[in-house]
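Take a look at this single chain in structure tokens; it is the form predicted on its own.
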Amino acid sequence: MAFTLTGGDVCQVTIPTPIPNPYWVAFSPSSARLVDIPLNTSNLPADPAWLNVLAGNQLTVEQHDFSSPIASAYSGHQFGVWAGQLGDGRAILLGDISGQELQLKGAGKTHYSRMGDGRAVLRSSIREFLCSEAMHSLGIPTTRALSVVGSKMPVLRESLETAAVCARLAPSFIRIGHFEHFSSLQNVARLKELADLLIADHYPQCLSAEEPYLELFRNVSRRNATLVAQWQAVGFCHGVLNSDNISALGLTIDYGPFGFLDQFQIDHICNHSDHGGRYAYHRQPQIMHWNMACLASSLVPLLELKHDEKDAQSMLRNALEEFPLIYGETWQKLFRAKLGFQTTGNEDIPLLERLLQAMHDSKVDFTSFFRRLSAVNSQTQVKDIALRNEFIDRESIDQWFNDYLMRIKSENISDTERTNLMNQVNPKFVLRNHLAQTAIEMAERGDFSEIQRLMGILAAPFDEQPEYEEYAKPPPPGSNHVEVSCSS
């Protein structure tokens, strides 16, 4: 259900600012079916009025009335520093549609825009659209993207660009920052109202718990621990894991300077604004844990309704310690599956760590290596494994492959079955930055065909799709350093 808390300390009614001459850039039939929007033979909404609604130019369509859109306040920590009140600076929640919240990103200024213009640009909107749908197809919890609507209206970022509005869907857009907001204001009544809303709509199992708010924290923490393990397993880097960018439902949200790993570097930084590497690939689990600590701190006042401060803090601290355990268990399970292990061996994790270190040292392509690993036959000779040519230290990787072959021989499973299982968890296709950049450059020239092509490919990331073999390859020389900043 939509964010139902009302009042100036929570949200403001915000009417989108129209854009001139809107046009379709991208549309997701899959997301449209999720919210029961009828489509025509071109896989666009049958009612053409949806174009103006998703552009922010009108508020009613078919049976839907979005006449009370809102932008909400939240607070948070940005790059580890308390930033105070933030809020939906360029996001406007239109309302509910078939159990999902429909939000426009880039539809103009809100009460919380501060010095911003409330707009989004074409390149960032295309990136969010493509990655949202790609992550969904990878089986990773995420907000969904419904559409991108463009306009020739100029928007100034690092250079002059054109405007776009991205429509996105989620069961709820409540963030950790919403809890931090009311906690920082010592507004326990609003904090309780928010927690009760989240429990009623999304965590009803907490109602029967002896400590419902403690159980709420555990559930949110578990989901985000699992989420970040899933990111690591596909080599996804979020880029800006500020506490206000963390979903209370454990969804991937706020796609900005994200990136999938090409050459594996454990300390890869995908956001060129992240000068200290706070949100580097290897730090994502630690930072998500830190964000859960922010949530725990925010919930202390609710536990103090029944307990003294010391006991409330102790209960939440103990619950917070579950995060690394859940993350670790999930991470190990996911990477064992990537290696084709259906059983658990004592040397599995050291074997994996040796591989990741070797991949880091030789800058081996993350996605293609694990995909190609599935083709290794347990009866082959190490010298005949083509993948060894990707590594600089041949002696070390040969020893690794020798140990790996011994390990997969210990599995009571055929090579064919192992290959099929590995190919179900190791994607062949991910949204590499150079692919997204090509689609953006074509779109800027008015050609949206590459967006459609990528949508189709990324909708089946585990399939072979031999006709699109080029899209599975690492970036060509000179194109693997696409820089992306927070303004994206």
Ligand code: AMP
Given for the second form:
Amino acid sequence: MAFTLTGGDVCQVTIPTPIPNPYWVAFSPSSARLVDIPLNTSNLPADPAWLNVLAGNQLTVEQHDFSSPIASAYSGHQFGVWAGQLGDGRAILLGDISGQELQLKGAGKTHYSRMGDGRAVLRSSIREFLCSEAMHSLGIPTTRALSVVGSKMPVLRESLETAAVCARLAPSFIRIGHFEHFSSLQNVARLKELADLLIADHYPQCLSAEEPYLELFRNVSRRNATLVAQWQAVGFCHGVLNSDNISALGLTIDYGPFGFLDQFQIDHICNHSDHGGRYAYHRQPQIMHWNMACLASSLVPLLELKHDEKDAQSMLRNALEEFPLIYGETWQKLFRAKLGFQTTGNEDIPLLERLLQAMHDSKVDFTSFFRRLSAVNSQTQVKDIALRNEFIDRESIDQWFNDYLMRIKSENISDTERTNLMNQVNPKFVLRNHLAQTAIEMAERGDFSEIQRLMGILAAPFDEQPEYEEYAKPPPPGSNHVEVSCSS
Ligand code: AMP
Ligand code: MG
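What does the same protein look like in the form predicted together with the ligand, given that the last one was the form predicted on its own?
Following is the full complex, with the preceding chain placed first.
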């Protein structure tokens, strides 16, 4: 349900700024079905007025009245440093639609735009659109994308680009930063309203707990611990894990300079602006934990309504310690499944760690390695396993495969069953940067067909789709290295 807190200190009514001559760049029929938008035979909204609504040029369509759109205030830590007030600088919440909030990203300046222009460019909007829908199909909690609407309107970034508006959907866009905002202002009444709203709409089970706010914290933390384990398991790097980019519902949110691992590099940094590697792949779990610590400190005043400061802090500190346990359990479960283990063996984790180290040393492609591993026959000879050729140190990988074959033989399932199970958790297709880049370059020339094609392929990431074999491959050697940064 829409952010129902009202008042100028929380949110501001913000009318989107129209864009000239809007046109469809991308549209997700699956998201449209989620919110009951009737479609025509081209899989676009049957009512053409939706184009203007999703461009930010019109506020009513069919039975929907979006005439009080809002931008909300939040604060946050950016790259580990307190940044003070931020807020929806380029996102405008139109309102509710079939249980989801509908938000336009890039629809013009808001009260919180600071020095920004309130716009988003075509390139970043396509990336957000494709990745939101791809993550959903991978079974990873995420905000959804409904559409990208483009315009020839120029937008200045490092070079001159053109504007686009990405329409997003989520049950709620509340972020950790919303809590930090009221907590930093020592506005306990607002903080309580926000927590009560979140509980009532999204965590009603907390109401029956002895300590509803502590239980709320536990739930948010648990969801984000699970989320980050899921990211690690598909090799997803978010890129900007600032506390204002962390969802209170445990959704992947704010797709910017994200990237899926091609070659496995444990310390891979996907964000070109992240010089220190704060948000590198291997740091994501620890950083998410840190963000949960930000939430915990913001909630202290709510526990202080019933307890003294020391007790309030210690209850939250104890709850915070659950994060690494939940993360660790989920990570192990997901990676066991990636290896095809249905049972739990004592040596599984050392075996997995040896593999990851070897993959790192040889820069093995993450997605295709696990996908191809599922096809390994347990009765085969190690020397006949083609995957061994991906590694530099053959002796040590042969030893690894030897141990792996023994381990899978100890499972009581057939090779075919194991292959099927592994193929349900090891995607064949992820949104590799070079694939998104091709779609973007074509779109910049006015051809949106590659976005459509990618959307179709990534909607079934676990299916073989043999006609799209090229899309499953690592980037070709010499293909342009794509640099993505915060500026979008
Ligand atoms: P991000 O790094 O995209 O999560 O953005 C951090 C903050 O900057 C948020 O408050 C955004 O709303 C704001 N912001 C980012 N880009 C713009 C822009 N072009 N115009 C206005 N605000 C922006
Ligand atoms: Mg953000």
